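Have a look below at one chain only, the form predicted alone, in structure tokens format.
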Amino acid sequence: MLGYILRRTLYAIPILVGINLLTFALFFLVNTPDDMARLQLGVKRVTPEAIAKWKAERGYDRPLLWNAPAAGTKKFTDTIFFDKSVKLFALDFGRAEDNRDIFNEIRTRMGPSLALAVPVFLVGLMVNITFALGMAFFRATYLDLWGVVLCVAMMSISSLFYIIGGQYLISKLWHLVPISGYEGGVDAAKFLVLPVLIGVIGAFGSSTRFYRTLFLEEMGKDYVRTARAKGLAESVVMFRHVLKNALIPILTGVVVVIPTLFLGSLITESFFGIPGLGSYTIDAIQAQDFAVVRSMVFIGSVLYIVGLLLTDISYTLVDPRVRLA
């Protein structure tokens, strides 16, 4: 068990380094500091002096990878790569265009993002699995048929429709909850009820249909027929055997959601005015704040790799045979 976890952890290190190098190449080789300066200052009528000043203020006037004139270790450390890429591993994200410390902004905005994403994740997982089990239990009946029709219909509707429709119906017409905004503490609940509800409804169709397919596939296997032949009740077969053996593909799908627990939902936070990391990223993209975007890309990569590692570990709990792989 310990050896398996150690191997998976060691595999993650070169992946993270590779992602960091790729991110650096995209930001500083494909999109050079001169291009960043022109985008910030305006493509038209921008002078070379203004570009040089913009680069010097942000540390982009140094060599990219190797500073030949420098002495000693500064040949490597006094470069854009070390300052803007290597330091990310130490959680040194630098400052945004408005001179705010990016790490402090991330730490401040993580709370609202988690307050929104965690309930959506947990409630959605329970609701989707419950409905999928019910549809599989009543397979080939009208309940299963209309359940599939409902899932397909909900999958075909854009998430923007749920957001705008929910704001108009529940907030503007019925005045049950605020249409947007956020407050800390207990008062945050009234601002999060509608976004959480919309988040669960928006993912209901695709997730429920996916889980139903997994359950039906497991129900057709030999061990399920053997359990039925032993006289076990259908409910026992569903919960003790089918659900347990379908957890591995379910866990694989769940890992994709882990980065959003911290980074937040880009669209939902923007529409509901929640000051989380999702809206922070959207604002940075609109403002062409490359330091913030680069930091959020790195954090998203780290969280995704951590999610994959946690998924591998959870596999060993669900299926002990994985430990021997």
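Bear in mind the structure is a predicted one, so any value in this text is a computation, not a measurement. In this text, rigid core is short for the largest set of C-alphas that superpose within 1.5 Å between two forms. Residue numbers count along the first chain shown, from 1. Compared with the form predicted in complex with its partner chain:
- Core-superposed comparison between these two forms: the Cα of residue 246 travels 2 Å or more.
- Comparing the forms between these two forms on their rigid core, the Cα displacement of residue 206 stays under 2 Å.
- After superposition on the rigid core, the Cα of residue 223 moves by 2 Å or more between these two forms.
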Contents of the next structure:
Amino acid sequence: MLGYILRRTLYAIPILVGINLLTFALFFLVNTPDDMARLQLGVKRVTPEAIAKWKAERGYDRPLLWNAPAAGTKKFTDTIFFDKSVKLFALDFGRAEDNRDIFNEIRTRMGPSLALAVPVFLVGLMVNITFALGMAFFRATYLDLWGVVLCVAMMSISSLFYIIGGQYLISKLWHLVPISGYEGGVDAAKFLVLPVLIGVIGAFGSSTRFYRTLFLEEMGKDYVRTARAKGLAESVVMFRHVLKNALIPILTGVVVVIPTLFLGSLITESFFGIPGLGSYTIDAIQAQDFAVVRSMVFIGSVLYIVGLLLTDISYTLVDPRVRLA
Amino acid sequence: MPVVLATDFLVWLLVLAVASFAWYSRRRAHLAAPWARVFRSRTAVASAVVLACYILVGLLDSLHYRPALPARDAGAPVAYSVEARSLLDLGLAPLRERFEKTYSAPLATRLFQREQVELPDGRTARDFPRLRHGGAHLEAEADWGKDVVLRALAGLAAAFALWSVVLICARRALVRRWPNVPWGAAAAALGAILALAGPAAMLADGFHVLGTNQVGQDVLYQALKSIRTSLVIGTVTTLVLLPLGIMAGIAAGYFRGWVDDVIQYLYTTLNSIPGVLLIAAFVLMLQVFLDNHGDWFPTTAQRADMRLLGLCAILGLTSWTGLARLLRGEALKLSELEYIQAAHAFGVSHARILARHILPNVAHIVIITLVLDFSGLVLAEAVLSYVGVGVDPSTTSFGTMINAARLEMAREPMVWWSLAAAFVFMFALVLAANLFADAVRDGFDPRVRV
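What would the structure be for the form predicted in complex with its partner chain, given that what you showed me was the form predicted alone?
Up next: the whole complex, starting with the chain shown before.
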């Protein structure tokens, strides 16, 4: 089992390198730093001096991959590729356009992101599983039918409308919670109630419907028929056998998103003014702050790969066939 | 003078492809039978009717031309406007041209904001001024209620008449030919659409049915124009997604070995980057590129169109991995089967095996994925436009509509009609697509067949 996990970990390295190369190509080869400078400086008739200054301030004035005139290892290290891409591995992200250290920014913004994402994840998981199990229990009745109809209808509404509708109804009409903003400590709760609620509702339709099919699939298996045949009550069959076994694919399926919870939610955070990583990313995209976007792409991918690793590990925990392989 | 925008060309290419695929599958039982199953479901037929209406609007909006400018003197050669219009614009000319000053509520006769107006006796006062077009035909504003009701009733009557004619014609042409299709559902869906469209059309003649937006543009017109953007994103993306997904997936599953390793590595890498971030990075670069090559596009419409096309390409590039993974699994399974082993033994070439044995046997997966992806893409457009990496701000889309309306949330009383219009039009489209996709999956998935 240890060997298996080690193998999977080693497999992650070339993927990280690939992501690094891809982002480098995307940000520096598709458009040259001169193009970026022109876009950032904004004016059509921008002087070459201004471009040179912009590039020098951000360290984009070096050669891309190979610095021929430099001496020794500097040939490789004094390049854009080394400075902007290789250093990502050491979590050295450089500075944003407002000259703040990106790594520091990310560290302070992780808290609010987690404060929103973790409750959404946990509450959502519980609500979805409960409703899915209920629908599977009442399968082929009107309750089940209308449940599915509700899920499909909820899937068809853009997440933007949930946020706008929720803000309008609960904050503006009923004045229950503030419309947006954030404070540290216990006060955060009153700002987080609405975003969490909306996050849960927004993901309800598709997840619940998916879990329902998982439950139904599980209920069609032979051991369930055996359990019924030996005279177990339907509720015992559901809770003791079906729920336990169907939880395996559900839980191993969600393991992959756990690390990415750090990234927060792009849309919700920016709508509610929560100073997390999601709103940081959105602001960077809108301000065309390439350094921040590049760093977030890298961090996001690292977290996703960690999620894949955790998924593999969770498989070994629940499935002996993988453990023994 | 006709103009062919890049997306227009691709849209019509898709129409051609779908039509020829339909013709091809008509005589092949393995493709025709699942479709027959799909169209035996009532929800599928009803949602197909709704989708067909959307597609009709989208296609009308995909035939562009540049209107001739009025000639200055008789002998001069005809000059053409730089603005590209579509056939839909031509049909909706009254809606397109009737601009108000700023916001006005649905069916309103007065502006949403107070302004200095001159009273008949020469003094000025702050009041809500009358609209230039909305309700301008009314002699007295007291007639408003009567006029609206009369118009709505006339619209309903016209809709009912049209509905009856269509039903009578359809009975002869369609029902006898395909008796198994639940035509009642189709008729009901068509009736519902006409019952909404008829009064709306009648009222649109004298009012702004869904109000006007900040610059005084008719919201109904905007909503109708957004349909094309949604459909383009939902369908043209597949032109990029399909070849990549099919080739990569089948090659990985069929050839195995290093080909499989390389392709798996590629899609794991692409998949590892969070979707929105990858799309955002791509779009930012596209934006830089378009900004620096502005001289390539003579008109803003062409530039906006190129951005839309670029967005489709990017969405395709970032979402082929799902299809590739499914096809890889299926191709792995298929290449083990006896008849493929037999084909190998007979010395049939790889290309022939792939084309004759593998591809037809994974067609159902491709169709299911395409239909399932559509609604996701339509929803993604709204979110991406909100993030600022969606379509060009000058392109009308549901995303840009929501984005503009969102800024007016704080206003008291709230400007709700833009949001409501975007919500209703988008909800109907996505819901119909979801329901249709479910029916297609049930029809094509061999596991469901009992």
